[in-house]
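Just the one chain here, laid out as structure tokens, in the form predicted on its own.
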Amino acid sequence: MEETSNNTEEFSFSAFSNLPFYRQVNARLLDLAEVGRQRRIIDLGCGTGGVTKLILERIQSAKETVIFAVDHSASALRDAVSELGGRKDSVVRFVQSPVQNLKTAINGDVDAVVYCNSIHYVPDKKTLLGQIREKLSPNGILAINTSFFDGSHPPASEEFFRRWLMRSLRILKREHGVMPDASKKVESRQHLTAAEYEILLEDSGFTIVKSEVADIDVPESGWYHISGFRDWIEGVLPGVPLDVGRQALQKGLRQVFEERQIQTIPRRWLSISAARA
């Protein structure tokens, strides 16, 4: 679905998945699923081409190594393919498809997929896990990971969190003569646990190869950044124009770690790798 506005784009995660942090958070991804052994590799929800630049820096035969990279946003394939497309030394396909048509999007089997902290967002995760599943070629590697699952939040950031929204709405609420409509509040999606992730996985088809859970020092930029994603605002600041919104929180964000003269905030990380069973 291309975007017929420069609102998605402005509000997009592209400035947070640049973030160096976040790079090393899906490089450890990559290294713990052995990504770049393959010859046939998805990476599946792309986005503007960071995990796709990952997985080009550890392949082992580039010219026998195709990379599909697949998302649903034109705007953000136009900025992978200007950050990638140069390249000479292998070869990437850049697929427009929303990731539930994974099935006929890509033709032929493939020896890997690599689906970065996305995978919370789809509502009928068993159906994707079975196109993934029928995608691969037996024992065929998928890599997942995520910071939106029931575990996520560290007893230490619970006090951050709260100080950070009550700082955020008293901006709202003086500054911009706004505060949030709970009736226009966003359905929470089902954030599973480690286990039930692990379980869903194996009940698919799957068989788990390593899962960890790392807590990631997330440095004020992360969080800042973050505060810009349309998802991020529309679930904290519900019916709050976006831009007030983005105002509201990286202002009450700064003011937070300032006050407590700290840099970073820990953010836990689910990394699974598994195996076609």
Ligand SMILES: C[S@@+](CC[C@H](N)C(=O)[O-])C[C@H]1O[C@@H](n2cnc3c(N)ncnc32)[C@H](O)[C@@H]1O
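Please supply the corresponding structure for the form predicted in complex with this ligand (the preceding block corresponds to the form predicted on its own).
The following holds one chain only.
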């Protein structure tokens, strides 16, 4: 019997979130919302702290700034604490909470809310956006990005995904004797279009400041490390033990990149900054 591991820390977002291309995508969002000039900032769905680190690099006065790093995952927050090392001091306050409890999780209002690659997890976005609006000071700003929206897969990437999945399933079956179990699939997430996000924000009491969709060339290392992230493995290969799923996805990925002699696969990222209306 094969040894399997489902240890949560081992399947964290950390390796992906430190990749230069991902840092650039998030840095662009922070630029859009001029994050760093504000004093009280929430990093919502902070995960393993990659974006918290970017915010910290921009703050002007550590003495006057506080960053609330919020996530419901205890293991992600543990990773974030070690990721930030010495910089965690009093500037960053880690808050373990579902984002849906934002209203009570943090006292007082804030000048900015940064929400990177995480809003697609939340089914009731309208209620959450209402809570975010309540948390913002009158001139407060919200910055959201996601690579899981309706329109995030350029047609040029569809063939790649089909081949990658086919290869991974073959490896799973031949080398591990397992197949995904569709009944274990996590509840499918509703993907909105860019226009639907904009309308939702406006209906929730925001004015759109900037909205852009960027074509990002994701390198093989991006797909490789995302294949080691729990949520990705569970989404693509439901019911498969995490370490087995990771192995199959990473091996399948190598095969497709080698076969096709490619360096990157494109993905679209939606970034929106919005002010409290």
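Every value quoted in this text rests on a predicted model; they were computed, and no experiment measured them. Positions refer to the first chain, counted from 1. Heads up, when I say rigid core I mean the largest set of C-alphas that superpose within 1.5 Å between the two forms.
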### Task
Look at residue 181 and decide if its Cα position differs by 2 Å or more between the two forms after superposing on the rigid core.
yes
### Exceeds or equals 2 Å, Cα of residue 208 between the two forms, core fit
no
### Query
Cα of residue 27 displaced 2 Å or more between the two forms, core superposed?
no
